[in-house]
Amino acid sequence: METIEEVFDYIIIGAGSAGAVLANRLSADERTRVLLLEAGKPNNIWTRIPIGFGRLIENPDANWCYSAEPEENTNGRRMPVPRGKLLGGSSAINGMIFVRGQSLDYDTWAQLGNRGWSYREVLPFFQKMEQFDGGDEEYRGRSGPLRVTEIPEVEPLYQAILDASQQAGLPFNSDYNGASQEGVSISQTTISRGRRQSTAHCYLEPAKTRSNLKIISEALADCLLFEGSRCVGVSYSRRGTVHKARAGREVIVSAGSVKSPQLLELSGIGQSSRLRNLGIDVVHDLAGVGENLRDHYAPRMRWRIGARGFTYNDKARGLGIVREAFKFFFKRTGLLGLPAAPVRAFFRTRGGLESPDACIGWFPLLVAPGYRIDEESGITTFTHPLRSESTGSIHIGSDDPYVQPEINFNFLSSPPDAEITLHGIRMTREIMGMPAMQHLQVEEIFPNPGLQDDDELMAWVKQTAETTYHPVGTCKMGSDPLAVVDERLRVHGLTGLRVADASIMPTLSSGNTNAPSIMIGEKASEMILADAA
């Protein structure tokens, strides 16, 4: 069954960390018809109780519960990559943890041809979507949409490890996007007065009484409509209906980086033999759709801690659950306003290098299967390189819309990647070894101190490494033959038609990606405003 179609000025497809802001911010002239698609649903119990990603992490309600496709580095695992299917995209299911990135980041897209976006350029979106108590005024916004807090309790076990960072050489920062990013941090965070502050409840609520923006959530994008070279609308489905929507000057594909390599590729754009060989018709041969895929590969220690009291381990074991909901609904802190990992630090792996290539987060607890809290008291790290070289793709297999595509992310393809993680693992290991750790007996689980030789660590990270969920780059920014938008986030060859989310990316960012997502969704919002005037 196919309905009438409607027409807007512009359609945006997904309401995730960039398509909220975009709805949002274009929407905001009351004489501009806007339509907002989203495949998932509105809302889910647990998206605001911060400790309630856990809960999300393997839920389909909320989240698309992707795999990526065995490959070698990964001993022929089939990982898990979760991504949002909410109003807010992976926003409304992620860690909250906040992290623009390093200036390097931006310099570097700007140096690769694409103008205005230099870290400069892009400091004042940054600035204009936080809302941020800290730091200097140079660097931090005051009055934006987006709450961001510091944690607010730094305990005892995160001062151990701040200590233990110092006396293993990384200097304290206060603040890791400010200045500088290098240092050991108390973790900035999407969390206000305990609740998650994602793209969904800082854009879209405040939003979505406008009359002339409509959201329309389980509505999955089919394929994009042209005529001729030109992107004039949008197929979707919805309770088993297709609907056709027309945009009078632009769609906006913001569905993130595996929908929306997906939804180009399945309307006709992207490397025409593949294409072909699915019965797909070929309108626009552009070779880059779905390569440059790039993530964070990182594997997970886990340490026991002999002291008791110091983790959440300990303190949610019987009763203890009792008191932390306790603690939650009178102060918002404690186990449930959590966000993924409280302590971070940047550091650099060798001499010479302009700025840190690596990082290491930490959870106090430790986690068992199904996300449930370990018997066991421990702490939970993970490292990776920064800026992941190994890149790989996202294509599909079928022409079938409701068929995830093909995940191939090809770790490790890159040398760098592999000496980065091998050092990473052995920072961890001396901070943890501090005499600031000493009084939490602290010994080292998994993979286990006998473990030293670089072949037998790699051998380990390739059985055990996961993602960081920080999947970008598969509709990258640039003008080189792999290139997919202009500096603009125009389709290259096409008109009427912009990606605007994490798969524009060039280069992984230093760090968790939700903040350059949303800082995406401000400078694209300008941008198509200004093309617009």
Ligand SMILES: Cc1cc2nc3c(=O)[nH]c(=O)nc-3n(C[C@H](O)[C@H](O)[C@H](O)COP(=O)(O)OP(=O)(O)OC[C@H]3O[C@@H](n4cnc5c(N)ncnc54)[C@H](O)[C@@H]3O)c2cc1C
Contents of the next structure:
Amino acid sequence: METIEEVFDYIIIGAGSAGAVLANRLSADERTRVLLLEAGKPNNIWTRIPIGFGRLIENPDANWCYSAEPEENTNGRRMPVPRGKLLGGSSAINGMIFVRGQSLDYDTWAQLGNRGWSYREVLPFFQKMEQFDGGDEEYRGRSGPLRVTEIPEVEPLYQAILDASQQAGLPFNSDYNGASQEGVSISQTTISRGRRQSTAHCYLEPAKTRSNLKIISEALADCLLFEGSRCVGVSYSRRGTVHKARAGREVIVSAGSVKSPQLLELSGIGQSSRLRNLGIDVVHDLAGVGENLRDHYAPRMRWRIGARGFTYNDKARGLGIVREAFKFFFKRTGLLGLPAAPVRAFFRTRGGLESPDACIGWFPLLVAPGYRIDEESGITTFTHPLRSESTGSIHIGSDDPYVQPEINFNFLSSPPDAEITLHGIRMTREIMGMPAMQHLQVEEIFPNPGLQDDDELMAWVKQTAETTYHPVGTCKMGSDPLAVVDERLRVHGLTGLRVADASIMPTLSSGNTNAPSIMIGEKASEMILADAA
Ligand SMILES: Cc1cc2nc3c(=O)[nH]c(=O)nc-3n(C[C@H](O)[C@H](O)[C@H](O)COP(=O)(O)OP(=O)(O)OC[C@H]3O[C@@H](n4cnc5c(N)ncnc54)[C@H](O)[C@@H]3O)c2cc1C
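Given the form predicted on its own above, what does the protein look like in the form predicted in complex with the ligand?
And the full complex, kicking off with our chain again.
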């Protein structure tokens, strides 16, 4: 095999939500040479139409298509763990829902000892990333690269859900990314004029012609290179050739919550006994690599809608799909422009809480196996705790970089997660039973209204729930024995190496994780440039 060596200032591994931001910001100064390595392909046709996410979720051309180890609280199922594998990473295959989380999330990170990560301190990065026309300027950004929009059309079905939620006691919230998250809202999305706003589109497109930025796709980083405790580069494979690239300043690992810990372990950074057992030379013993895995585990409920014409199962039937296609091409709305859940609610499951601890999302159709539109007309809902406390792990079981690491979620191991989930199911039922929903002739299909007992409902959750694709925390930031990076995202005990992606979150953000991952990319870029000055 041939070996080629090139030298850069910064090498970024992974062109996802965080990595693409870093590539753009670090290469803004034309004197700085940046290499961005991405294991996946440059793009995929289905990323262009929002509803294409149904065609990406099991598509190995754009998705790592991992699966989790069987575990007790998933009834021994191998849960699918989709992750983006192309420029834009998971931002290019995700459900396009835009949720920052709560101020409490970031204040908690700061309280854990991470200076610079309080809500007040991360807010400027959330503002810097986005271009959003609504909301209050105190909270929202107007001129960032990522266009954020509200669903353009509040359909009668969405209005009924908004009204029913208010009848159940939730306030209407016109901006859950503003002063407060609480209430029921129309979703904000990373869709603009019918086009998905992935980080590939918003951050890489404008930067890709810079002569100082080299973007190499289909390049799998398989090992970090060290001189003593300093990371000096990376070895990567592309089409059967092994390459080496050197970093004069730093290597930044942005391979996501599954593959960042994998790459560290393959490179000899992690639990030393685990690495030695696999024959890997230990560069640095770091107990937390791959630990602290958190995700949102969410049961999906299915509801029949008897009244005709409200759901997309009805609207897309027969020639209706042609009408939907016209609607999308002329107005950029309708079925083809849908994100994962156009209506969502954030609420508290008990008294004494400062802010919401659970959410519900509504999707205006029933989906059949294989992500096809169901013959039956209805709605799908999901619910989950916002800041799940159950923690699991991701570790390599092989020294082969092409073998997926073992993912053990350990879902529901923290009792409050189960309690909040049960409350979410009951809250969904309450809302769906409100007078504002009556004209829709709503009927619960799944689980079934007869299932009322906590134990029975929990058994159903274990049989059927899935993740909402938000794994975080496997290279967590902090200063405790399980922390992998410090508050400036430098890997503890080593130099020249940072991790910047969803894996550094010490705890889950209250909602979807794309916006926080982009924020991490923005903040990491600023810290790296400041440290180099
Ligand atoms: C199906 C799905 C739906 C989702 N829906 C939403 C949603 O609606 N809203 C929301 O906010 N969040 C959603 N998320 C979650 C959100 O998209 C992720 O949390 C976020 O994109 C994570 O960003 P990241 O930078 O950590 O990793 P990623 O964006 O996953 O990027 C990691 C990148 O690194 C590359 N890579 C990995 N290993 C290597 C290697 N060794 N060498 C080179 N390249 C490598 C990967 O191919 C990938 O491109 C969803 C995720 C999925 C998968």
